[in-house]
Every structure is written in C-alpha cells, then in structure tokens.
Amino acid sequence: MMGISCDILVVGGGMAGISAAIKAAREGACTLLVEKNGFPGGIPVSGMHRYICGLFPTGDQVPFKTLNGGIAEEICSGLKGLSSDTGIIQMGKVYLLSFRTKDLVTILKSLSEKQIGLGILYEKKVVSVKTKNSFIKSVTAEGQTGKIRIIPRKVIDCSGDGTLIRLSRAAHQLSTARERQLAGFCFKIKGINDPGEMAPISVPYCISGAVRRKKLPPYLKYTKFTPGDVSGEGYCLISIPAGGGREKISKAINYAVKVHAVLSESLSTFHDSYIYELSSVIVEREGLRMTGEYTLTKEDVLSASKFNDGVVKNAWPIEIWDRKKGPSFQYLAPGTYYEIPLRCLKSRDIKNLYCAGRCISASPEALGSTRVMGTCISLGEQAGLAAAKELIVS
C-alpha cells in the first residue's frame, strides 16, 4: 500500500473542504485533500443547489460584500464574472447568491488546482483511521486505483457526514432519525409550458392539496419549486424523513416521480413536462456533530453572541425543517450577526483533529443556522488557517 505524509489532511472537497485546503496551502502547509467524488463542490453540486445561503449580512440595503470576506468573497466574485445570471437576490428577510452549477465547479477547480502546496486525490474514500494517545496517526483512503496510507500532522474533517470524527472515535452527538430534521431531494423538470412567476406558489399549493387528499405522504407538502436557467425548466425540492439506509435514494426517486405525476395531472403548464435529471444524493440537513471545546447554542445565535476566539460571522436564521411542522425560521435582529468560536472547530479529545462544515460542535438548533453553504466556506477557511498556524507554533 502506497504511503504519503503531509502537514494537513483535509477530508471532503465540498465548500468547507475546498476552502480549508486552499487556506492551509496558502499559509505554507503541505496540504492534501481527499474527496470521494470526481469533482469539487460536494452536496451543492451533486444535490443540485441553486443558491448560496449565509454569505451576506441582513438589513434594508442589498449588500455589496460578503459578511466574512476572504475565500467566500473570491468565490462570489468569480461566479459573478462567469455568468450574468448570477446575482444577489432577496428572499424574505435574507439575501442569497444565485449561481449555475457548472460555474461553481469551474471556480472551485480554478482556485484549488492552481494552488501551490495543495495535492488533490479525487475518487478516494476514507475507510480507516489509526489513533494513538489522542492523536490521529494515519488515515487510509481507498479508490479504484487501490489504497493509500496518509500520515498527517493535522486533520480537518469536512466530509459532511463526520467520517474522520466517527472512525477516530472522537466524541460526538447524533440525534435519532426521528428527532433529526427532514432531508432534501432535488429533481429537474423540463418541458414546462410558460410556468410564469406563480409556479413557486402554485406547485406547493398543488402538492399540499394532494397530501390533503392522501395521494402523497404528509412531508411532501413542504415541496418547493424554483425556476431554472432557461425557459421551460425548473427545480423541485422535496423533503423526506432522515435516515433510511441504502434504499433511501430509490424511495426518494419514487417520491419525485409521484410528485411530478401530480403536477402533470393538476397543472396545465406541467402537462407535457418530464423529469430531466435526478439528484444523485439525499441532502441531509442534520447529522453527526463533533463534540468540540465549545458547543454553540440556540441562545448564542439569537442573542448575536460574540467570542474572544470568534472566527466566523453569521447572520443566517435558525432554519429548522421539522418532520411534523415543516420549515420554521428564527431570525436575528436586522443588521446583527453572531460569531462562531474557533473552539467549535476543535475536537475536545482528539488533539490534532479540526472540523468544518455541517459537523461542527453545535446544538441541533444552532446547526440550523451554521450549516448553510456561505457559512461553511468561511468555517473551512478558518479551520485551515488555524491548523496551519498551529503547525508553525509547534
């Protein structure tokens, strides 16, 4: 089995992982990124996301800059430069950045593959971790070309599902499947006859009616619709229960087919439409959360708390997708933000383990605010910076 050493190993090439790896390499650390897919971007790409949430401050004026700057601002500027359709839009009390998937992949590849000091291993999945005296000593990744043993000095888990946290047996929390938020599944529809501006309203209304008539399961009433990049296309996001094992993706596809059938039968604009593309993943809104040196709470978020080691600013509301009640939002006061301390990114008991993205140390309620894409970019950047700085000190 081939072996390799590095200063910093980043597992997961999503928004947090790419940002962590780039920042660590920029700080002079020999950095290796391991990603199970053959492309960067993670869930935002494979899950067919349309907007980046958590980038901007709130308020009456449309923001011109991101709340945290840094790599988040670089990605935002890069996306705007690639497509005139990319822009800041307002949804309710918050601002989001619309983007095209292919543009996001282009920007992430440009930033990462040209970065000196950064090596990337695509299509490699971490399968085992060896720890000793509360340190991760080695990580084994496997792909079609075989196994590779990686010996890092620092490790950053940006996998989204807490792969390193779990395999290293670092302390963590995981709510039961019944307690966890609804998961999401997206599919793309084409052939829509002039959906117009009412489709984001008429589609949920139509699906809710089918739920009331018991033609569809109750959680599908939270279906959302957004227009596509060209005329005649759009995206449906359905919500399904968390957990479910290997058969879950087939169930999600079956739900998508049923939802589309209802739309085709009930809405004239959808009569000749068809499902063009299905997401390859289930988007879990809640999962394993590392136990860090500090656990961010709901009170920290809503009271706009600041910390001596605050490293990331966030103004996104606590967004909860409850199994029975559906989506709810608890907002911060306009123009305010809270801080996420570095201690939420550091494992309590594995001394060389950092974390960024969805698995940071936070309560389930606080996670409803921290897990969004824009915030994850900055969490990754700060984890990469902190790990690199710690190398210099040691």
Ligand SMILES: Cc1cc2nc3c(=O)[nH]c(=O)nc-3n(C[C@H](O)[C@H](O)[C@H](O)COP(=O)(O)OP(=O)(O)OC[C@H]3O[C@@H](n4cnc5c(N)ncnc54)[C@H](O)[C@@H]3O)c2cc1C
Contents of the next structure:
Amino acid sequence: MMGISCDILVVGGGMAGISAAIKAAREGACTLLVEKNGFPGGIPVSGMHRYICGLFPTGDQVPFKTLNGGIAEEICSGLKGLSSDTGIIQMGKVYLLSFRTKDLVTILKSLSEKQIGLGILYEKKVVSVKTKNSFIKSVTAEGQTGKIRIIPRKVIDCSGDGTLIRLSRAAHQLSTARERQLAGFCFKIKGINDPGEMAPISVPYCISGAVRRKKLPPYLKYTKFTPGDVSGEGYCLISIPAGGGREKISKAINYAVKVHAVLSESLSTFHDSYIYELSSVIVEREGLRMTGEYTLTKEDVLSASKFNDGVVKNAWPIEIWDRKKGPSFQYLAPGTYYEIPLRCLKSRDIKNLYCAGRCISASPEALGSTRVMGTCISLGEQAGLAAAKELIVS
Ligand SMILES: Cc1cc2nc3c(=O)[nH]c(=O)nc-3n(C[C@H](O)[C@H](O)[C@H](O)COP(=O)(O)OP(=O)(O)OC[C@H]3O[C@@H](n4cnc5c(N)ncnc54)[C@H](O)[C@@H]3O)c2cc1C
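Next up, can you give the form predicted together with the named molecule of this protein, since the form predicted alone came first?
First the chain shown before, then all remaining chains and molecules of the complex.
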C-alpha cells in the first residue's frame, strides 16, 4: 500500500473541507485533502442548490459584505465575477447569494488548485482509521487506483456525515432516523411555459392538493420549486424521510417522477415539461455530530450568545424540517448574530481531531442554523487555522 505523511489531513471537499484545506495550507501546514467524489462542493453541487445561505447579516439594509470575511468573501466575490446573474437577494428576513453550480465548482477548484502546500486526492474514500492513546495515527483511503495510507499530525473531519468521527470512535451524537429532519432530493425540469413565473407558488399548491387527495405521500407536500438560470427551466426539491439504505434513491426517483406527473397533468404551464436531470444523491440535513469541548444549543443561537473563543458569526435562523410538521423558522432579533466557539470544532476525546461543517458539536436545533453553506465555509476556515496554529505549538 502507498504511504504518505502530512501535517493536516482534511477529509471531505465540500464547502467546509475546501476552506479548511486552503486555510491550513495558507498557514504553512503541509495539507492533504481527500474527497470521494471527482469534484469539490459536496451537497450543494450534488443537491443542485441555488442560493448560499448564512453569508450575510440581517437588517433593513442590503449588506455589502459578508458577516465573517475571509474565504467566504473570496468565494462570494469570485462568484459575482463569473456571472452577472449572481447577486444578493432578500428572502423574507434574510439575505442570500444566488449562484450557478458550475461557477461554484470553478471557484472552489481555482482557489484550491493554485494553493501552494495543498495536495488534493479526488475519488478516494476514507475507509478506516487507526487510533492509539486517543490520537488518530493513520487513515486509509481507497479508490480505483488502490489504497493509500496517510499518516497525519492533525485531522479535520469535513465529511458532512462524520466519517472520521465514527471511524475513530470519537464521542458523538446521532438522533434516531425517526427524530432526524427530513432529507431532500432535487430534480431539474425543462420545457416549462410560465411567462408569469408563478411556479414557486403554483407548484407547492398543486402538490399539496395531490397529497390531500392521497395521490402522493404526506411529506411531499413540502415540495419547493425554484426557477432556473434560463426561462423554461426550474428545480424541484422534494422531502424524503431521513435514514434508509441504498434502495432509498430509487424510491426518491420514483417520487420525483410522480410529482412531475401530477404537475404536468394539473398545471397547463407544465404540460410540455420534462425531467431533464435527477440528483445523484439524497441529501441529509442532519447526521452524526461530534461531541466537542462545547455543544452549541438552541438558546445560544436565539439569544445571540458570544464566547471568548467565538470564531464564526452567524445570523441564519433555526430552520427545522420536521418529519410531521414540515419546515419552521425561528429568527434571531434583526441585526444581531451569535458566535460559534472553537470548542465546538475540537473533539472532546480524540486529541488531534477537529471537525467543521455539518458535523460540528451542536444540538439538532442549533444545527438547523449552523449547517448552511456560508457558515460551513467559515467553520472550515477556522478549523484549518486552529489546526495549523496547534502544529506550531506542539
Ligand atoms: C435538502 C437540503 C437543502 C439545502 N439547501 C441549502 C441552501 O439552499 N443553501 C444553503 O446554504 N444550504 C443549504 N443546505 C445545507 C448545506 O448544503 C449543507 O449543510 C452544507 O453544504 C454542508 O457542507 P459540508 O462541507 O459540511 O458537507 P457536505 O456538503 O456533505 O460535504 C462533505 C464532503 O465529504 C465527502 N465525503 C464524505 N465521506 C467521505 C469519505 N469517507 N471519504 C472522502 N470524502 C468523503 C463528500 O463526498 C462531500 O463532498 C441544504 C441541505 C439540504 C440537506
């Protein structure tokens, strides 16, 4: 088996992982990023997201800069530079950045590939970990070209679902599948004839009616529609219960086909439409979370708590997609934000393990606010910075 040593190993090249790896390398650490897909971006790319949430403060004025600066600001201005459609939009009480998937991949690739001191292995999946005396000693990743054994000094788990946390048996929390928030599945539709662009309203209304008539399962009533980049296309996001095995993806595809059939039957604007693309994965809102030196709570979020070791600011509401009640939002007071302490990114028991993104130490409610893309970018950046600084001390 091939072997390689590095200062910092980052597992997962989603928003958190790319930022963690870039920052660690910028701080002078010899850094390796391992990603099982052949592209960066994680859930937002596979799940066909359209808006970056969690980048901006709230308030009456349209914000002119991001809440956290740093890599979030670089990604934001890079996206704006690539497409004139990209911009800040207001949705209710919050501000978001619209983006095109291909632009996001371009920016993440260009920032990471030009970074000196950063090596990237795509299409390699971390499969096992060796620990000794509460330290991760080695990590094995495998892909089509074989296995590789990595000996890192520090590890940052940015896998979204907490792969490293689970494999190293670090303390963690995981709600049961029944308690977990609804997962999502996205598909792209073309051939819509909707000059009035009423689809974001008419689609959920039409699908709710079909659910009431028992033509579709109950959680499909939370279906959302977002217009695409050009007229005649759009994205449908359907909700699926969390958990389940491989057969779940075929179930999700089946639901997507049924949802589309109802739309083309009931809405004249969808008569000639067709499913152009289906997401390759079901994307989970909630998964395994590390138990860190501190666990962020719902009260911390809603009372805009600040901490001595606060490293990331966030103003995004607590967004819960409950299996029975559907989506709900709890907002912070306008113009305020809370901080996420560095202790939420440090394992309580595995001494050289950090995490960032979706698997940080937070209660399920607090995670409903911290997991959005903009916040994940800054969490990754701070984990990369902290891990690199610790190298100098140790
Ligand atoms: C249905 C749904 C809709 C959402 N909508 C929005 C939205 O509109 N706007 C927004 O801002 N946020 C949205 N979010 C939240 C957001 O997309 C994610 O929470 C966030 O992108 C998570 O980033 P991450 O880097 O922590 O994890 P991920 O995006 O999950 O990235 C993890 C990466 O790790 C890789 N990986 C996993 N295991 C391994 C392994 N063993 N070895 C190597 N690599 C591995 C994966 O391939 C992936 O690339 C949504 C989430 C869901 C579920």
